[in-house]
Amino acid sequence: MAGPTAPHINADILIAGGGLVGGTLAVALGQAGFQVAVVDAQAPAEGLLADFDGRASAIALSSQRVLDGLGLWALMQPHTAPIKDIRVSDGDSLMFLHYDHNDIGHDAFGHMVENRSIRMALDKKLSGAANITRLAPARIADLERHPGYVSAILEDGRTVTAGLVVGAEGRTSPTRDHAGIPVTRWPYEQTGIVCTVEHELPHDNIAHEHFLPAGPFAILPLPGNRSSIVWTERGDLAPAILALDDDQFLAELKSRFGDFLGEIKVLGPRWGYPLSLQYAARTVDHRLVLAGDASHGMHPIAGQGLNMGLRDVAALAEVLADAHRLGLDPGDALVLEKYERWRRFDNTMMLAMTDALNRLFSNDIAPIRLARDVGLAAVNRIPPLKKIFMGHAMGLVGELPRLMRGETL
C-alpha cells in the first residue's frame, strides 16, 4: 500500500504501456486536452539504444497521416525510406505481383523507419508535454476498477487515479489479463529472424517480399543502402540459424536474399520473434479499454501489426475527443462500446487475412503453389483488382478515423 507521502497523481486517462501504440495514444490524447498518465515498465533510455530489439516498421499512408497530424512525423522524417513500389514473387517462379507508386496518385505507399527511430520521436514529445506524466520505469501492483473511476497503485508506492484505464503493454497485456478478459492464441510454429544488412548496389525504394517454403522472407528499404531483413523461418530450425557464426548466418541469408542488389553484409546483430496469433475476446470492460497488440496480434506478412495499433490508436483518441467536447465521461460504457463496434471487424478481418495468407504461402505443395502464382499474375494483369490490394497496403480502405483522413483530431 501506498505510505502516507507517497505522491498521488489525478489524470483523466490511465494508460498502462508507454510503447509505440501506448506513447502515441498518450501524445493524441494529451493533444485532445486530457490529463494522461502513462506507466511503463521499460526505462525511456533502454528503448533508444541502437541494440534494443532491431526491428523497422512500415509505416502506411494512412498511418504517416496520423504521425504528422501528431507533429511526431517531422521528428522521425529524417531517418524513413520511402516504399515506392512493393514486389511479391512466389519462390523462384516466374509469376509476380508488381505495385507501382505512379499508379496510385501519391509519391509512395507508406515508408520504412526503425522502431528506434519512433521511440525518439515519442521520448521527445512526451517529455514536452506539460499534461502528460510519463512513470517510468514502473509497474502497475494493483489496479481497481470502481463505479465511477479507476485507482492504480503502483510498486513503488505511487497512486493514479483516472476515469478510464488503456491497457497497451504488447501481447501479454497485465491490464487485460487482470481484467480476466479472455484471449485465444495459436502459434505459427514459426520464428521472425529479423537484422538489417548494407548493400553494395541500391534498393531504389522497393520492398520485396519472397514467398518461401517456410513463410515469407521481406527485404525492406531503409535510408541509404540499407534494408531491414524479416525472414520467417520454422521455428524447429531458427534456433540453429540465429547460433550460427556471422560467415555462417551471411552465407544461409545469402541463399535467399539472391544477388540482386550486389554484395551484402549484417550491420548488428540478429534477433529471433517466434510468431503467433492471438485475439481478445472483447476489447472493452468496464473503465477499461485495450489497444494494439494487447487486443490483437498477428503475422508479420503483411506489415501491418504496427498500422493496426495505429488505426486503434486514432479511432479511441477521436471517440474520446467526441465524448470529452459533449461533457461526457470518457469511461461510460457507450463511449467504449463505440470504440469496440468500430475496431472488431477490420480487426477481425485483418487477422483472418494474414492468418489466411500465411498458411497459403508458407508450403510447397505443388497444386496450391500453381493456383497461388496464377492468382498472383491473374491480381498483376487486372488493373480495377489490383487498385484495390494498393488501397489495403496505404491502408485506405474501410472507415478511416479523421487523423487517417489527414484531418484534426
The other form holds:
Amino acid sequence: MAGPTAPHINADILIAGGGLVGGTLAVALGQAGFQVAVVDAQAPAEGLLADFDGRASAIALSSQRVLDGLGLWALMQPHTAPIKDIRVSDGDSLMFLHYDHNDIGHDAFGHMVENRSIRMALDKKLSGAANITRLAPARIADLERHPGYVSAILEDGRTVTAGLVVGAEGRTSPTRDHAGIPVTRWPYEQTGIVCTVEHELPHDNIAHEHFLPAGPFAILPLPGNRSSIVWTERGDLAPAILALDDDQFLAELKSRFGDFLGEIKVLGPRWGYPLSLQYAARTVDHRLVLAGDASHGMHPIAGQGLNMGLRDVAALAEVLADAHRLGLDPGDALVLEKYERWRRFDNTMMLAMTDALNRLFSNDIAPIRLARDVGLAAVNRIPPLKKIFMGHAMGLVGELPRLMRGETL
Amino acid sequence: MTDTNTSNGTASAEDVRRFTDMADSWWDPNGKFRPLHQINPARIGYIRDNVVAHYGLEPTVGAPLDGLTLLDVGCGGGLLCEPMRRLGARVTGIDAGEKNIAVASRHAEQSGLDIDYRHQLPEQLAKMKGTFDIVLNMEVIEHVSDLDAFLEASAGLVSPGGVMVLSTINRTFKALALAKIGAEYILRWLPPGTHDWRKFVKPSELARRLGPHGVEVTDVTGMAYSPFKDEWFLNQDLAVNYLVFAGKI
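Form predicted on its own already given; the form predicted in complex with the partner chain follows:
Full complex below, order starting with the chain above.
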C-alpha cells in the first residue's frame, strides 16, 4: 500500500475521481488485471458519512448486472428496494401511465439504493484489492501527458505515472478542463431538492413520478417504509424552500406528496442540487478518457445519470481488458476511439431524451398538457411502444457491453 | 561480423525507401500506417491463440508468452513488437530500414519496454543470434525481392519445434480489386504504389515454398474488414488478406 513514504506510484491506469463511477471502474479494471491508481479529493471515511450525499439512485437491471459481475451488488443488496411498478401522472389530470414489471417478464424494473450504500460497497472492494492503490484525500496538482505515458504530480508531492488517465470526477472534472475539452452547458433553472421521508403505510415498491408545473416530483421506494424524494423546483424558489424550518418544509412537501401513504416525516437533512445539462465535446484525448458526469451530465428526470455512467464503465473496462489481453497499450488511440464510438451515440440519445422530457413536462401550458396527456395515454395503450420505453429505462437497449449482458469481463 | 549493409540481400530497395520515408508516422494512428494499427487486434489475437495452443500455454494469465523468444522480421516501427513484449515474449525486431529501427527503438524506450531492435536482414541475423521459438513475417513477404531466399533465411531462424507466423495478400482478382486498387487508389488507406500485385502470393504456393525448409503449414485463416464496425476480423475467406501458422520440424 502506498503512503507518504512511497512517493512514486507506477500504474497502468490512473483514475481521477473515486466516486460511484471512478470507484466502480477501478474495481472493474483491478479485476481485469491492471495496476490501478485512484486519486480522490475525499478521505474514504468522509464520503461514507450520513450527511455526505443524500441522494439515492435507481439502478437499472443492466447496471445491476455490472455491479453483480464485480461483486459489488452482494454487498449493497440488503440496502436496496426493488421498483415493481412505475406510475407516471401529470399535474391534476387523471391521465397516467402505468408500467408494470409483469409486462416485461422481469422481477423488477430496477432497484433503489442510497448512494451511501454504493459508496460503502465500493470502499470495501477498493480497500481489499491488492492491485488498486487509493490516494485519498489527494488532488492532482499537475498532469503531463507524454507520447508514451502520463505523469501526475499530486499536491502532497507524490507522483503517479500510468499509460492512461481517466477523468471521473463528475461535472466539474479538472482532468477534462486540463485537456481543454470544451463543454456545452445549459442550466435548467431548476433545482433538485432531495430528501428521505418515512411514511405510515408501505409503498408496495411503487415509484411515482408526478409532473408538476415546476418539474417532476418523484417518490422512489427505499427499504422499509421509506422513500427518496426528488423534487424538482424552480431555481429561484428552491433556496427559500430549502431554508424553511422543519414544519414549514414538511407542509410544502405534503402539499405535493399527498396523503396516500398516510402520515409522513422527513428523515435527516435536505439537499439542493442545481440542475443542468452538460456535454463534453469529446470523450477521449491523448492518453485521456472521460467517464460518467465528467462526460455527460443530465437531468435526473428519468433516473439515468448513474446508469449511463455505469454503461461508460462497462464499455471502457471491456475495451481496455480486450486491449490488455492483446498486449496493446491502454492509452492506444485506436483503443480509446473504440470506446468513444461505442458510447457517443448512446449518451447523446439519453441527453436528448431527458432534455426533451423535461421540456415537455415542466410547464403548465394547456395545449402542451393536452398533447402530452394524449401521448401518455397512447403509450399506455400500445404495448410494443411501452415495451420500448421500458427497455430503455432498464438499460437493455443498444449494443451492450459484456458486463451488462451478465457475462464476465 | 557486424555487417549492416542492407543495399543487397532479400529486401527490395525501393520498398525499404518507401517505408523509411514514412517512418515518422509509424505510431500516428491517424497517419499513413493507420491500416496496420487497425489490423493489429485481429492479427495479434491470431498469433497469441495459435502460439498458446501450439506450446500448450495458459491463455488467461497476464503474460501468456512469458519465456518464449520471438523474432519480428520487418518490424517497421515496432507496432507488433511492443504488444508481443507486453504478452511476455523476449522480442527481437529487425528491419531493412535504418530509420524504422530508430523510430522503433525510441518508441520502445518511451513505452518502457526492453526490445532488441536491429537494423539487419534475416540472412545476416542467422549468423549471429541463434534461433527463436516464434518467428513473425507479418505483412512483409509481399515486399521482398527474392521470396525463396527470404523464406529460407527466415526458416533457418526458427528453433526446432518452433513456429512461424506469416500474413500477406493473396494473388487473386479480388485482392487486386480490394487490397491494391481499393485500398491505395479509392479509399486511400495506403499510399499508391505500396503494393505490387505481382508480388502477392497464394497460400498454396507459400506452403509449397516453405516445405523444403522444414516448415509445415498447419493453419490458414482469412482476415477481412467490417465497414460497419470499422474493425478487422478473422474469417475463412482467403481471397484477400490471410494469415498462416506453421511449425518447424
